[in-house]
Every structure is written in structure tokens, then in C-alpha cells.
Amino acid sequence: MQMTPEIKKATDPIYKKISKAIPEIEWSIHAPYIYKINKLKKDKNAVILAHNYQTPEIYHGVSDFSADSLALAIEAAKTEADIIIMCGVHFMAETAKLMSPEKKVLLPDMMAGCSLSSSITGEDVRELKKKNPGVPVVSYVNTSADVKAETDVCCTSANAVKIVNSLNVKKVIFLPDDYLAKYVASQTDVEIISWKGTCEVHEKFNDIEINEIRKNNPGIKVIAHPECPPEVINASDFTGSTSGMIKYVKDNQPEKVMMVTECSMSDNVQVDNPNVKFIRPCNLCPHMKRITLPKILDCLENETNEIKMNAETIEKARKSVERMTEIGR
């Protein structure tokens, strides 16, 4: 598609915000895109629902909702949209669709998966029951809709030691993630029976690295994922959800930070905080950036990639999903 003088006057605004993260030679490429998406969303009444870890252009320039998995959770079950296209990954889309069983979801790109949500089944998990009879599980929100239907209660980073603290009881199964079981364990007196689930990107994060980077960057801010190894926690300033990541740096306006997660975030909070530095030997997660302006185009032109479960697995998997919700942030 070209660049034409129609597209350039409808897009310019959204480059004028995101020109510091995105070359004008690659401006070139995706304003077209970001034009004809945003007038066809208006047209099929479809709305864009974008992760954190989406690229400027789409976070920017063609959501309607940017945000961390459980406010996408919650945007997905108010929208009157007749389709919701979800530019992030698998069991985000899966998620959408509890919360929105008459919806149309897309997901632009059906490979676009997660390490944690593929760690585990929900087979796993009917066996760790079995093992802990009685014990409630509480599942990460990165997770499949089969493991969903085994979970009394989902969470997110942002709120998972808010969610184990309301269950009053002395032992919970947490799953996947073993890293943010451990910082979980680390923020509350309940015993936690974990899995071995890893995030491929925030893994890679090391201590040693975290502590180069702050003697050549003296009075920098380092805040981390939970999902980071306990080292990589321990290291940093601040510990905190994506959400909870971005509100420190919008509250605090640290001269220069550095953000252990996903590359992409670094891009978009810098957008909406310009005076702030970021210092960025961050890792990309591959699987959300399968996710593009083309496969959203076409996904929307075409409405393919639907996604589709059977009635007893939304109804199973939606009751945790409500209830993580309900206990909120």
C-alpha cells in the first residue's frame, strides 16, 4: 500500500506522538496500514484490544485498548463491539472470548503463543489435585482455557498476592510461573506449591548485568517483572505488574530507568513520558511479535482466526477468570 496525501493528513497526528520510536522511512510503511484499520474497525464495529508488548505502531496507532492482562480481561467483558481482535497472544484471545462468549474474537496470528501457557495442561493440573486434595488453585492468567476450567481463581502479576491473601487458608496451588510463585511466596505467609513454568523472555535477565548497567548509568532506576529470576527482583529498585511498571514511572519520573521486561513497553511508556530516559537491554518476545499491522488487516478484511471452544470449557474456565476479576488489583 502507498502513502497517499489523504493518509498522510489522517495519520500525521499519530506520528507526531510516536515519531521519537518510529524512523519516518518506517513510518512510511505502516501509516497506510494504521489508516485503513482504523477505518475498517468503524465500519465491522471492531474493537482493537492491544498488550503492553505490541510495537508503537499497533499499541499507538490502531488500539482502542492498551494495557496488562487482567484490564484487558475486564475491557473484554464491557465492550459492545461485535468483534474483538486481540493483538497479544493465545490465551489472551482465549481469554477475551470467556469474558465475551457472543463476541467474534480474532487473534491475528494463531501461532503466537507463550512458554508459560504451553508449561502446563489442564491434565497437569487435575493431577496436582489429586496429590493436594482440598488445596484451591490459583492460575496465572498466562494460561490455557483447559487449565482455566481447573482453577478456582485466576490472577494476574498485578494482583497475585492479593488474590492467594483473599482465599484465608493456609496452602494454595500456584501455577505456572515458578518465579512469580517465588515472589509471591516471598510477599505473603501462605505455603505455595509451584510448577516449573519459565517466560522465555524474562528469564534471560540476569543479576550481573542489572548490576553493569547501573555503574555505567549512576542514580538509575531499575524496575523488573516479577516473572524476572529471584536475583534479577532482588537487584532492582521496584517490582511490579506491567501496569504497576508503568505507573512507577509516570509517578516517579526517574531521570533515567531501566524497564527488565519486554522491549516494546520501553518504546510505548516513553511515548507518553518524554523526559525520561530509558536504557533499554531488554529482550523481545518473539511470539508477540508475530502479531502485525498486516495479519491484523487481513484477520479484520477477512474475519479469520476466529477463536473457538466448546460451551463447558468457557462456562468452567469464565468462573475463575469473574472471580479473579471481582477481587480486582
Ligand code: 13P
Contents of the next structure:
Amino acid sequence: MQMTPEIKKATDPIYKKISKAIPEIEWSIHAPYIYKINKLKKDKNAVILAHNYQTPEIYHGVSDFSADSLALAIEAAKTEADIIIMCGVHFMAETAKLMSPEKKVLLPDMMAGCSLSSSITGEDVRELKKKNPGVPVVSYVNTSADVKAETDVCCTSANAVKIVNSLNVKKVIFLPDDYLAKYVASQTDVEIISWKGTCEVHEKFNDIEINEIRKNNPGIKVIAHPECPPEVINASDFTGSTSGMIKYVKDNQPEKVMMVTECSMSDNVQVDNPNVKFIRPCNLCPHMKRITLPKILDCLENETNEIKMNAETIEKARKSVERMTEIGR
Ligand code: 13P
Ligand code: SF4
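Form predicted alone already given; the form predicted together with ligand 13P follows:
Entire complex below, previous chain first.
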């Protein structure tokens, strides 16, 4: 696709905003896609929801709503669009379908998975429940619909502690992120039975690297996602969901910050916080990075890659997500 004077005029205001994150040569490739996607989504009454880990041309260029997984689930339930394009990973698209079963939910690349989600099956949860009769199951939203269907209440990194405490019980089964389970256990008196899932992006961080960066950058604020190993959380100044981390930067305007999470977050947040210097540890989520502008355009044009689930799974799984959204952040 070629850049034309019309496309340039229509997309220049977006480029002005993100020119620090994207070189001009790259922009001339993105702009025609951005122009076409933004036009087509209006014609088709489609909404583009994007996770905070999407690349800047998606996050700032075509998304109508960018957020953490909790806010994406809430937004999917509220939207009046006919089509939802989920720029994120498979479990996020499934969650959108659970919240809006009557809508057409499309995922630009069906291979966009998640190491946490693939670490556990519905059958595994049934086994765990047999071994721990009567113990409620709290599942991270980073799970398949089959796992959610076996779950009492879902949670995200934004509300995990609140959800566990809300159950008023002595013990919960908390799935599947072992590090998030450890983080929750450190914040509550409830006994946690965990699973051995990890996020392949966050498990790579370590405290040695963080301490080194602190030594070389006096006064830096280190903020970490709770999917990181406990020693990383302990070496950080703040822990929160992706949106919690963005809010921390916006509210505190630290001189220098390191966001211990997926790379694209720093690029996206830098655009809205020009006075903050970002030190970037670079771990990419290969699943999130499967989503590209050409794939978004293709699935919007042809309405391909639709999320489909049987009615029984939708019914059972939706309850666990709805219970979570009722409790909130
Ligand atoms: P958030 O819910 O914090 O956006 O995290 C989702 C995720 O997949 C982080 O790796
Ligand atoms: Fe899954 Fe980790 Fe990628 Fe988030 S960053 S989608 S938890 S693999």
C-alpha cells in the first residue's frame, strides 16, 4: 500500500504524537494501513480493543480503547459495536466473547497464545478440585474458557488480592501463575494452593539486573508486574497491573523509571509522558507481537478468525468473569 497526500493529511496528527517512538521511514509503511483500518472500522461499526503491550502504531494509531486485561473485559461487555477486534492474545479475545456472546469477536492472529494460559487445562482443574474438595478456585484471566468454566471467580493482576480476600475463606486454589500466587500469598492471610504456570516474559527478569540498573541510575523508580519472580518484586518500588504501572508513571512523573514488563509498554507510555526518562529492559511477548496492522486489516476486511465457543462453555465461563467484574479493581 502506498502513502498518498490524502493518507498523509489524515494520519499526520497521529504521527506527530508518536514520532519519537516510530522512525519516519517505518511510518510510511504503517500510515496507509492505519488510514484504511480507521475508515473500515467506522463503516462496519467495529471497535478495536488493544492490550497495553501492543506496539505504538496499534496502541496509538488504530485502537479505540487500550488497557489492562481487567478493563478490556469490562469494555467488551459495554461496547455497542457489532464487531470486536481484540489486539491482544487468545484468552483476551475469548474473554471478550464471554462478555459479549452476541457480538462477532475477531483475533487478528489465532496463534497469539500465552504461556500461562497453555500451562493448564479444564481437566487439570477438575483433578485439583477432586484433591481439594470444597476449596474455591480463583483463576487468573490468563486461562482458556475451559479453565474458566471450572472456576468460581476470575481475577487479573489488578484485583487478585481483592478477589481472594472477598471470598472470606481460609484456603483457595489459585491458578495458574505461581509467581502471582506467591505475590497474593504475601499480601493476604488466606492459604494459597498454586499451580506451576509462569509467564515466559516476566520470569526472565532478575534482581541482579535490577540492582545493577539502580546502581547506574541513582534515584530511578523501578516498577514491576506481579507476574515477575518474588525477588524482582522485592527489589521494586511498586507492583501493579499494566494499567496500574501506567498510572504510577502518570501520577508520579519520576525523573527516571524502569518498567519491569513487556517492552512495548515503555514505548507507549513514553508518548504520553515526555518528561520521564525510561530505562528499558527488553523482553518481548512473542504472542502479543503476532498482532500487526496488515493482520488487523485482513481480519476486519474479511471478518476471519472469529472466536467460537459452545453455549454451555460460554454460560459456565462467563459467570466466573462476571463475578470478577462485579468485585472490580
Ligand atoms: P494485565 O492484566 O496487567 O494487563 O496483564 C496481562 C498480561 O498478560 C501481562 O503479561
Ligand atoms: Fe502471557 Fe506473559 Fe505474554 Fe502476558 S506477557 S500474554 S502473561 S506470555
